[in-house]
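Only one chain comes next, encoded as structure tokens, the form predicted on its own.
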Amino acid sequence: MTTTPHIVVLGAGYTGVTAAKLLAKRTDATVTVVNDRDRFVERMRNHQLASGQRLRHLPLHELFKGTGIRLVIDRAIHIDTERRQVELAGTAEPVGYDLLVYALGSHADLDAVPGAAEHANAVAVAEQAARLRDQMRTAGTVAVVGAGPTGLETATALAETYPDHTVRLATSGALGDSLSEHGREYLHRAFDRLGIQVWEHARVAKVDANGLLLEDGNHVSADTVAWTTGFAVPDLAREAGLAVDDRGRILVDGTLRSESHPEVYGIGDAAAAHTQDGQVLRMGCGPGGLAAACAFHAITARLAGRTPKPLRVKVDGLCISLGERDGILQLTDLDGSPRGKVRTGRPVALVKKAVLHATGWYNLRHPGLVLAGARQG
């Protein structure tokens, strides 16, 4: 490796932006970010976009202004690990690297269920969340598929914004199965208050123009469908010959370095990150931020000739908004089991607003704050 390494970061989501800015500010490396769009997408707020709220416009060139980061707006189509270069869709000249930070994230898997790609709107995609917003102006009934945090936030935001509409939610499990008993009871009361109709243990077999066909033969009618479940990662890592798990996520060690290619680090949803206890971090912005900070520590330690310490995480947590003035905060073990007392109500809604402001504004400009949350050793 050269004395001044070139670090390429693929992806400019929450984890990619954080890692790139930390590396550019606190190392002597040359940093290049490759992303397929020229603005940052606040994915954690897409349910608000779907319900009609305006989101901040965050151009990447402004977020990177003054950092020295080179921004390439293009789509990575191949990683040549032997030559250590990334081939791009719209540029003939590949981007070479000494170190690669793979932060391409995840996307909604609309191909898993017939008809979903044609008739459902993936809330994880900003353009489709905006399309759902437009459809809600004329749709009388919406069916939300999935009862993870995004599904719960989408259903409650739509029900609160459109009280004269019918909001339905279908989940393959039980409503609030990741919450404590008190949390589940509170969630059911919130759904009853908002008039949201729930189909539990309902697996979707097909999506059509009139709603959802369930595996048990029942049909959930809807004028439009919001898809918030089933996520996949890009095939780029698998196609490049990197070691991946059965979902295509890069297999990394406790310092977020690829198990097969030591010059590659994987962070965020596209990496299967393990703690010292062997638990895999869930997909999500919170765990992704910890992974980005750990990868930064590991890279800087190795550049300085030190042995990095692995990521150490003991607890996780779910902070879920239930509309503008309500919410649930539940600590969990890393396996998703609820832990401790659940917090509810308006104070949690205020906490969630603060989290969204920090992750979508302050942390992007001052990523050093993320380092305080990454415990190592």
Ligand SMILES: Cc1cc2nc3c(=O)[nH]c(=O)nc-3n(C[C@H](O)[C@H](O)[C@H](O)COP(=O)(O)OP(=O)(O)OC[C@H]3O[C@@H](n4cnc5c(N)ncnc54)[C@H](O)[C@@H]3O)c2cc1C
Given for the second form:
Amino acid sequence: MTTTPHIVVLGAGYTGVTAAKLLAKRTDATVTVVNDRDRFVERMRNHQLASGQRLRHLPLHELFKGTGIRLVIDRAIHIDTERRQVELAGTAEPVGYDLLVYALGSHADLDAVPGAAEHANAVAVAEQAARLRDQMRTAGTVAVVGAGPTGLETATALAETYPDHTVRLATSGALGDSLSEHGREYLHRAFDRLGIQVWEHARVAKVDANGLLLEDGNHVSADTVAWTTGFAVPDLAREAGLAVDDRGRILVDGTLRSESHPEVYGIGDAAAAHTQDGQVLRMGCGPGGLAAACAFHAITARLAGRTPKPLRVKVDGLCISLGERDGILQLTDLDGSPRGKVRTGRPVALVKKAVLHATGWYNLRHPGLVLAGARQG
Ligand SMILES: Cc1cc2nc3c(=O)[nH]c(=O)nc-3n(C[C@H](O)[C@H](O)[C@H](O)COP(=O)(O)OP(=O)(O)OC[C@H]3O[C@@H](n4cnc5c(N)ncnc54)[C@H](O)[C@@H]3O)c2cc1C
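Alright, leaving the form predicted on its own aside, put up the form predicted in complex with the named molecule.
Shown next: the complete complex, the earlier chain at its head.
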């Protein structure tokens, strides 16, 4: 490696921006960020976008102004680990690296169910969330698929914004099955209040122009479909020969370094990191922030010839908005099981607003806050 290493960060989502800005500010490395669009996508607010709220416009070149980061707007199509370079879709010249931070995030897997790619709108993808918003103006009935946090936030946001529409939700499990009993009861009451119709233990076999065909043969009619389940990750790591898990997430050790390629680090949804207890870190912004901070510490420690400390996570939690004025906050153990008392109501909605402001505004400008948060673990 050269004395001034060149670090390339692939992906400028929540974790990529954090890692890039920390590395640019607090190391001597030169930093290049490759992202396929020149704006930061606040994915955590896509359900708000779908329900008609205006999101902030966050151009990456403004977020990186004054940092010395070189920004390349292009799609990475291949990582050549032998030559240590990233090939791009629109630029003949590849980008070479000494160290690579892989932070390409995740996207909705619409190929798993026939008809989903043609007829469903994936809330995880900003452009499709915007399409759902447009369709909601004329649709009388919407079917939300999935009851993870994104499904719950989407169904409640749509029901609250469009009280005259019919909102339906189909889930392969039970409503609120990751919550404590009190949390589940609260969720059911909120859904009843908002008039959301629920199909539990309902696997979707097919999506068509008229709604959902379930595996049990029932049909859930809808004018438009919001897809919130089945997250997949880009195939670049697998195709490059990096060690990946069965979902294609890059396998990393406790310092977020690739298990197969020590010059590569993996953070965020596209990496399979493990907590000190051996649990896979869930896909999410909270765990992603910890991973970005840990990778930053590991890179700086190794550049200085020190041994880095591994990732330590003490507690996790779900903070789910149920519309603008309600929510559920559930702390969890590292295996995802509910822990302690669930918090509910308007105070939680305010906490969630603060989280969204921190992740989509403050942290992007002052990523040192992520380091402070990571110390709390
Ligand atoms: C509606 C919704 C609500 C959510 N709410 C929460 C929540 O409350 N709490 C929580 O913890 N998590 C939440 N999440 C999950 C959270 O958004 C993700 O965990 C987070 O975005 C992952 O961050 P990341 O940096 O790994 O990836 P991303 O933020 O997805 O960023 C990846 C970046 O890589 C770019 N990219 C991808 N492929 C390429 C390529 N080939 N070349 C160049 N660039 C590429 C993308 O454009 C993007 O900019 C929510 C998600 C959704 C959809």
